[in-house]
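Just one chain follows, in the form predicted on its own, and it is written as structure tokens.
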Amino acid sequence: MPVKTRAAVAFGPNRDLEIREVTLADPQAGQVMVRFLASGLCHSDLHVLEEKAAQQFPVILGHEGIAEVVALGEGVTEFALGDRVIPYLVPDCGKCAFCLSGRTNLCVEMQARRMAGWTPFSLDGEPVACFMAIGSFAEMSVIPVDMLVKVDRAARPDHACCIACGVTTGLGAALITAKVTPGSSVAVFGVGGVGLSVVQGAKLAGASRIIAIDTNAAKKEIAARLGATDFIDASASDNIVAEVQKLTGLGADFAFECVGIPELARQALEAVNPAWGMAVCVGVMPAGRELSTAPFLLMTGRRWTGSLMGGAKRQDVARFVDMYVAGEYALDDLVSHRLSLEDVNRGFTMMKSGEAVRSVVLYEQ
């Protein structure tokens, strides 16, 4: 039988999310019901608020999750009642020509569920939006098998859940997408949450030099005690650029665009050797955007790429959960706020002024 379960609705851009009691339609075959424990608040969900990017509206939002199994679809096999999962939104299908070709976590069933607008949520007979197959904003929710992952119950749900999206995005970025080398240079525009997850993930790879790079001087310390070996406040200078290739010679290794501005990941690319350098564009940039540079900037060698969540698929995010529970890297400095399920508009205004480097909604158990 459905089931009612609160939950931060979106009913329109630019307006507050209302917290409402929906209806929650039971697991179909291959998905699993699951009751969240925490979430994380992510640009990705305010650019949906700010109309940066496409949704269909009103909309349950929230894509950083960590849950447990409360029941079971029709076949399902992977999972059993009380496994603790993290939602991932790449798909994991293993049947299309991205899955089997063993080089990328593009899925095609990724975009062509979100295209398809299925959703178990409903508000009084009509339907509620369930952004990118998680929604979750609401305590419950009803997932795809190929979504989930289960993971290691030492893993604390506070921390464990911004693993879902941010920390895998960052870690990611560095590892599977750029695979930094022992004794690099990099340089990371834009140190929130994903950004420092970068930082933690050139430090893992062992790079030499990392340059964290912020209009927010209050970042500086974060960032240090997360691995950075110098800061720019990117407020106060002139040329970035200019900064970035007098601390490392001929330019960066490796640089990572973490906010989604195109004149940002363009000082990225500007800012890397130019011979072998490699720029990353990790930030979301907003719907009808455009990049753009000089030709010869990519003809002496530079590389110019992007990373869809770190380029990681689930099995990462579980294997990203282990080497936290291993104190392989600390999330006490990237969660900053933990709020309820009622302060989830107060998390946004604190993202939005840069008060909060990531803020978690916990659930009541």
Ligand SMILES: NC(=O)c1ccc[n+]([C@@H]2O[C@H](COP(=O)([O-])OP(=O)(O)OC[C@H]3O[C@@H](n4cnc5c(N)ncnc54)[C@H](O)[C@@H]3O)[C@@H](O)[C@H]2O)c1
Given for the second form:
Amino acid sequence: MPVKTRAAVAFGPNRDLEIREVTLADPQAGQVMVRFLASGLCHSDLHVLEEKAAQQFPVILGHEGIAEVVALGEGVTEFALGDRVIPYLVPDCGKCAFCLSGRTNLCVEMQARRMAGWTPFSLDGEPVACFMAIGSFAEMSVIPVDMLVKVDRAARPDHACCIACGVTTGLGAALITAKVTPGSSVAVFGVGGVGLSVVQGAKLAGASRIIAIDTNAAKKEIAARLGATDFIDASASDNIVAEVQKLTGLGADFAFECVGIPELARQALEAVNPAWGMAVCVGVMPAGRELSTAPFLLMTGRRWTGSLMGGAKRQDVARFVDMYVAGEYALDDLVSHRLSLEDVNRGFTMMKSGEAVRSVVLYEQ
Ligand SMILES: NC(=O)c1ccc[n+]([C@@H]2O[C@H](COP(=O)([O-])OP(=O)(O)OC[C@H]3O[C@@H](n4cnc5c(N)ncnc54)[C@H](O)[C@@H]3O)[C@@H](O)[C@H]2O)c1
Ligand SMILES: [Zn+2]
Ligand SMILES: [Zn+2]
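I would like to compare: after the form predicted on its own, may I see the structure of the form predicted together with the ligand?
Below is the whole assembly, all chains and molecules, this chain first.
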């Protein structure tokens, strides 16, 4: 029997989300029903609201959740009722060339399912889209089992939800995509939830110089607490590239663009060592925008690459939760605000103003 669940519904771009009782379909074969404990607000949700990413409306956003399994679809044996799970954006079908490669997380099912547009949610008989097949701004959702990761119950839900996207993206970009080396120098453009996680990943990898760059000077202190050795206030600098070069000699060994601005991705490339520096695009650039640079910058040996979800596979998400539980990195500073679902719009306002580092919706249990 379908159930009713409360959700924050986005009825269109540039509008506040509205709290509604939506209908949630039963889990089918290969799916489970989950009840969320918490969900972080990621800038990718805001990109959809600001029409920087294509998305059908109405939609239930939210993709940074942690949940408990409350019902199983037919034949599901991988999970049991009560399991603590994180839904991960990238499925792991185990059959496609990407899944079988052992190298990437780019399962073809991710795009295929987006195109198919299936959703478990409806309102007054009309479908309501489910963002990234997760929809964690609803109290409950129905999710395919190949997107779920069973995680340690010892991880606090208000912290661990952020591992579902922002933390995994940042740690993975540093540790999996770039493979930051001990003693290296790292520049991070934009230290929000994702960029601060790159800082933590670079510290875990043993980088000796970590330069945080942000237009919001208030980020300086928190970046330093998480491992940044230097801070460049981008709003007060007219040549960030020169400042990074001054701090690193020939340029940083690694640079990460974690905002989503093409010009910053170019600066990240210019700021790395000409011979072996690697610049990684992590921020999601608005649809239709292009990257450009002077070809000679690449000829000397610089590498310009990107990282989707930090290159992390499902098992990496569980590993990052275990590392958090073991105290290898902390999330106390990252999660700055806890909100009820009714307050989700305030979370987006604080994301835009820079007041929040990461806001998290906490569901009543
Ligand atoms: N690659 C992926 O798989 C992936 C996954 C998650 C998020 N993202 C993207 O990463 C980006 C960051 O997400 P987030 O959740 O950390 O966002 P956020 O809003 O928490 O942080 C963005 C930070 O960038 C800073 N900033 C803004 N303009 C700047 C500029 N010109 N120069 C320097 N800093 C600037 C802001 O002050 C803020 O601290 C977004 O584009 C998001 O869509 C990508
Ligand atoms: Zn995200
Ligand atoms: Zn696959």
